[in-house]
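Below sits a lone chain in structure tokens, taken as the form predicted on its own.
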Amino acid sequence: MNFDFSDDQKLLKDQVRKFLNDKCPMTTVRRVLEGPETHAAEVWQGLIDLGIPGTTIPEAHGGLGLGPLELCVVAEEIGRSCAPVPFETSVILATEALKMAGSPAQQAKWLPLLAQGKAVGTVALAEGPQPLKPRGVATRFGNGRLNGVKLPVTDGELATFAIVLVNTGGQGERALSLALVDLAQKGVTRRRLETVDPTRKHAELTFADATAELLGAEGEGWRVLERLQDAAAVYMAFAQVGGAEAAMWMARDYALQRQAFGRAIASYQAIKHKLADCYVKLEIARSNAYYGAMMLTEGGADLPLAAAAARVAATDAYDYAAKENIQTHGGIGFTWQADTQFHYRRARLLSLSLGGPMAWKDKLVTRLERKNAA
């Protein structure tokens, strides 16, 4: 069985990498970190010119009509560069949610705009730092009106529309639905929030009788969200694999040129062990991500299990590589001037973007138990 990507997929991966190497150096990431911009507009426009926002959008809606594997290889390169663009929110979450649950009219309206880069989508799920649970969703939707507060919302300032997890009445999971809301209206207030990764801006969204419409059937929001998160977990695992690999090579390159006691620090056993551990975790994460991509492409029954495994392994690999990158750089790795901070910030952010590591470990254990009991 061949788990490798095709020549065309590798070519796409190379094109995206070359573009990001040229147009998104760490100086660009630092500019967004230190400045007021919501994102790196020139990088995002370049990705639009390459057709990246429309990767998995059907050709009938102006997209490229490609499959999950193509989006996986793009996600890996986005993660490798720490690109400050709305990729995870708009290209993965919002686009996939519309494809999964959107009505023909909603898809006809929004998918072409997403594919052309004329709209940016996001998802608004959390209502604070607590874990996302059905009973904790207070934002309400009824009679076409949305009321409540969502925070933090990635790209909340930039987004054109949001897909919001709402309470439509009832008990437990059946009380939850998804609502699609245009953010360019008076009933929506946005306020920037400070987070661990300012290269990916977050906001608090307040809805006061904002006009909205259901996305999917009423009471099916939690079920759709679980499917969406499983798909997104695979794509984001590739982004984390790309970031982990970049952090590992950054540490390796520094260790080869940094001298201590007359020799490169890469020659010391302690550094070798750190880098070897990074590599082992990276390859475990990559293997799980590849299996998740296969299940996602084939619609395999093992997708929920594969997604959880990919998510757990990739989070662990990126977190470890980002930390050891800082440690390998020593004292300079903790300074504001060091680029090591970018992978650490992104690793922390991605580890929480779909729910924290413990939540996904619980999912993995539960899904393994179900499979073994079957």
Second form
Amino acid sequence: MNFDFSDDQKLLKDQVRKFLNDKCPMTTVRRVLEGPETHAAEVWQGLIDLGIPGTTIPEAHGGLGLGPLELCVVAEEIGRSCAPVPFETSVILATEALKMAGSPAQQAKWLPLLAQGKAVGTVALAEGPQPLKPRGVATRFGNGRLNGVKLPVTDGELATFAIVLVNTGGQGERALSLALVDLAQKGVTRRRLETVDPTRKHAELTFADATAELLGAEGEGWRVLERLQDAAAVYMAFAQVGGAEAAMWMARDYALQRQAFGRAIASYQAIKHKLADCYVKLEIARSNAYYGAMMLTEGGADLPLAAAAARVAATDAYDYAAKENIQTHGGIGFTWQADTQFHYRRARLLSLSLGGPMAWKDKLVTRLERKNAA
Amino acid sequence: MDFNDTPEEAAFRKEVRAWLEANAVRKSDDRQSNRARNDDPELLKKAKAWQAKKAQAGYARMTWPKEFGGRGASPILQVIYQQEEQNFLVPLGFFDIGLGMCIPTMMAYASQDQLKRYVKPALHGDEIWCQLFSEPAAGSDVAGIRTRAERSGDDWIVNGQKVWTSGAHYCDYGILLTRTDPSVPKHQGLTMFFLDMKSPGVEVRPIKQISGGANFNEVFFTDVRIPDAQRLGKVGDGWKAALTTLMNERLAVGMPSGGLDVDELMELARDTELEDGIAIRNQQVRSKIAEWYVQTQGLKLTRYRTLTALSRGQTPGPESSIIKIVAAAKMQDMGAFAMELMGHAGILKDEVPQAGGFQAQWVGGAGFRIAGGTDEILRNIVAERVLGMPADVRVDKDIPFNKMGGKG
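Okay, that is the form predicted on its own; can I get the form predicted together with the partner chain now?
Every component of the complex follows; first up is the chain already shown.
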């Protein structure tokens, strides 16, 4: 039985944790919350110096050439710190999409830039207030030209390029493709959007005859996206686990220090049991996330089911810890000055950005039915 | 990451498998036939025979030192044995409390002669032990017990009542927590003994549970004489001895297996027609299935994390403390939900073939949430030991037991 990370992986985790503890305190997260910056540039630069954006990029393309397990431990630390950096977008989604579906030329062009932090990638999927589904993607791509509006796009202002879900004509899922578009061009307009988590900036991207190219084959967009989202679900589950654990300890620390009715509120069972439940959900999430990581490493047939389970458990753990952290703090936890808001905001963002719990529970059961039928 | 054995573990697993194939019958795929054998009236006799066979082969308590019939082996090997044994139709469960809690307490406090006398028969299933701690007025707060032991020459005279004593009706010996000094605060006045359950003055009465079964008992003590030589630990040190017992609660990696789970619920949902179509297509049903699947997987994988630590020779983390909290609630809620899918007929005992198993979970879950530490006590333990939160305020901590108000 070898169901844990290796000593080397734990060392990497400690290194990233230490860096973020030093360089990305909550005051930095607050600065991005309150300010105009697209991200905490000095934190991002520090992560670039550590080689983090290239964690899973092959050495031939200038990355560290490490595996999914290494990226999982990094994700957990990013999640724990609420770092305002383009991690899920550039390091997870854009990088994985290029690795999955990019042509050799696309990989040769973009992976080295991603690895060195000279480019930031993102994905542009949603088109306003509807959950993502194969029907109703209006953004069109044809003859090398991209037209349409995508929102919200995480890191849309900061990103160098975007991978866009587009309609290329045809039936059902086969109508969808992925297009890679360089955002530094005349045909692209970016507009900042106000969101519930301003520590991660979002934009609306408008494409008007923008030059773009297919990423992967035409008509394969939805299929690739599902695989991409499965991989991302596992990585994000680690980020959510890290965030949930941080929120749980923040609540615990406050409960130890806060006195009411003559004693620390941490001595009341109403508080103890609430935080014990945080721990229970956290460990269920952690164990499911580990299995997702294992399947990701092996490319195991169980990956779709494991990814859905990791996602459902981690979303539940982080949402619960984030809200009960505020509750444990009482009134002060609801003030702008409190740090509780960072987890509350981030938990919701991470819950929604890959599709919400209802959709993933449905996917999970579909995959379970498929597995049982096999 | 992988779920593989080390070469040493794989070799041991092979050895165990071969031994089990030679000595026991492998379970069939048919759940019903596996269950039928559990109603066997000869079960205890068969369990004793199986325990003897297992002990002779050296598999009964592998982590114990050689002198007591163990192998001084790593806990992971014991777990591997249990994993393999679960695939065979063998009667289990009668010896867990004795070997998991009572005998380890004896090892900590009994004399060498006593150990020579009692350990081997316990290991080989000849004598079964029970644990006499809980009382009608002392459940979660076990230090509040009132059963009195009073000194009389070389003996102690015991009067009082214990409750929830699993297996007392077939047990030969027991370890007994008593109050020897009511004039000091409750934790300080306790003393532990072991006794022969056939001693004059011991009366065992079964307690019928809401499930209809009777695994627990009330045990009454009327002027029962226990020699001072059977005292475990010093007079007044009973709480410390009790903690030794409780610390030895079996490795939290084993779980009741073979109960209905998500697969059976899905089967039921496929066979159930709701107003808007078959139940498995209903989003509420799917959400529930997904949540319980995540819990089932989460528990299995959490045990794997604990086993990984054991396999690496490390001390497991506290993660296994979540297992009963999650498993018990899931058992109760999933049973109730499955019954709901059957409509009004979910209450029927005989006419609906799938109902029985889910009803058993719904009833059993209510007990499982209490036995061996209630949901509430387990949450306290997680909060205190894992999260470092303060223990509950104990208003009776410094008050002499006989000066406490109310019913103590």
